[in-house]
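Only one chain is given next, in structure tokens, and it is the form predicted on its own.
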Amino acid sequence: MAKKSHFRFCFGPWNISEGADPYGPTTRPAQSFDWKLSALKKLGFDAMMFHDDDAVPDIDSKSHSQVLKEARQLRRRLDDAGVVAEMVAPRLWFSPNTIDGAYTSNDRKCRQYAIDRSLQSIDIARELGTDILVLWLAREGTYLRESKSGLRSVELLVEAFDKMLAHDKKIRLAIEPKPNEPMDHAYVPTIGHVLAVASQTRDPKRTGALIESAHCILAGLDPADEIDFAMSFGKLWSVHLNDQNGLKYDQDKPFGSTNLRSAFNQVRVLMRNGYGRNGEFVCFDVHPFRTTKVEHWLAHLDNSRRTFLRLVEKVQTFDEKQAQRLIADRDYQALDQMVIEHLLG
């Protein structure tokens, strides 16, 4: 019999998005903040991801205190809903400010910009009672091997996140890597380039990471290896778990939509290195399909958390007292067909 499982659950209002892509227009239409958290309400989530700009619209055109006056009312609303905010993200890659970059542009008022709006979302974030600031680096890069330094690039990065430290005392940075689009290259593509540069900070401590399941695949790695290295360190503070279907555009696909054994072994190391127990969140970074219709809009949510589920029962139930023996026999031909037996079911 299966055990109940501890883990809570969470998207973001980007989660439910309207089937734009690069080549065509919008297939849904959109939906206001209100909606979007009655829909999270209704399919019985837990929290909810912001980025600044989700959390306070049109962000740079308001005042400090008009953006944290915002933020309060936010928090409000959540705690009515009996919804917590897991983490806040800047929003610095749709800005014109952040076209050559954001932490690492060749533009210092660039730069200062960026750092400004990232120590205003950990103001956010403190409003709204999240200690995390997710960083997806998303501009961090070049296009162009000669336009920037790699090493100086680096630098500009902890010193970037040196001042968010500094900024407060309780807040962690929770790197998001990814190898690339929109940039050609990134600085920081893997988890392992995130742990490096964590390092390297005024507070390695309160430096760690987040894995997105399709970032990894994108780079060619396994994400169930990428979540054992990272909580190795003890670093993993959130998961956007999704699919992908090879070394393409980011297809935030529902997860287990492409591949259900890897989806298996990243529930399964998630389960043996005990995330969750801590107050970690999984979280769905997953789109739906462009030709979903508006009535079947949130199924993509809903049906990533039963497969979730479901693979948190094949864990629970997969034989691994016979998985040690014929690991001890080296016998990893029956183990692998053990693997598919028992997802097969």
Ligand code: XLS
Second form
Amino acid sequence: MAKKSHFRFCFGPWNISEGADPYGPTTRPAQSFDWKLSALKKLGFDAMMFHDDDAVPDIDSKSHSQVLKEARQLRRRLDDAGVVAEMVAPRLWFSPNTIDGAYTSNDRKCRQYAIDRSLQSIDIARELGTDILVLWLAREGTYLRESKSGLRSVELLVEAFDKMLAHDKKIRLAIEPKPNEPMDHAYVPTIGHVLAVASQTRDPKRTGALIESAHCILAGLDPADEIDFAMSFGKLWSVHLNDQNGLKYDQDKPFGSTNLRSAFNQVRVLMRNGYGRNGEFVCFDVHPFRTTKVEHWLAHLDNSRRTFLRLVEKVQTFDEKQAQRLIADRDYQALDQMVIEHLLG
Ligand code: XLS
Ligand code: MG
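Next up, the form predicted in complex with the named molecule. The previous block was the form predicted on its own.
The next block holds the full complex; its first chain is the one shown before.
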């Protein structure tokens, strides 16, 4: 019997997506925010993540005071539903102002737009009661390297982060690295890059990381090792667990869908390092397959959580003593088979 798990779970409204891809339109009709919120409750999740314009739709057409008013209204809806806001993330990849990047755009006015929008997202986060600002640096990179200077881009990133850290003494920046897509090459592709940039900011203690499994795989790295690395610096403040079949477009598959052993190792390091003990949530950044029918629309979220909890049991029942004996004997062949049979059993 598994011991009760302390983990709390989360997803974002964009994870109930409609099936559009670059080659075809949506395959499911859009659902309202209220429908998504009640779906989250029904599935037994505890928190929701928000882009700034998930929290306040059409954000660029509204005044700052109107944005904050709507954020406060959202907070009341969340409180009534008993749901926590896990984070807010400025969506800096849709606007005409972010075509050439946001903080690293070559156009000063566009850089200012990105900073203003980020500072406003911090104000939204405060209204929603979260101290985490997630920064997926979507367009901070290039299609061709000659178009920007990498050194100058790091300076611009640090300047932007410093402004955010100065804007609110409590906010923590959780940078979500990804090596490519939409860009050819991104400037902050891995957790090592995140921590290096964090060390240059005015408050490295408040600058940390969010790890997404698929993004690690796209960088050719092992998500469990990336988790261990971030946690050895006390810097893992959120995770986007999902899966990815090799070096392809960003797939956001259900957790464990492609590589169950990798998923087991991710859960194992999270448990070993006490993830969640300081209030961190387990978030799934997963999408339904395009083929998914409306009646099966939430299965990818429910399944990711089920798989995670099954793997918690697998970690709890893994024979650590036997593993240690095999390690001491340097019998890694037997250790390999032991892991396989444990997962099959
Ligand atoms: C995209 C990212 C995105 C962030 C949130 O690849 O995973 O969904 O998690 O801004
Ligand atoms: Mg993500």
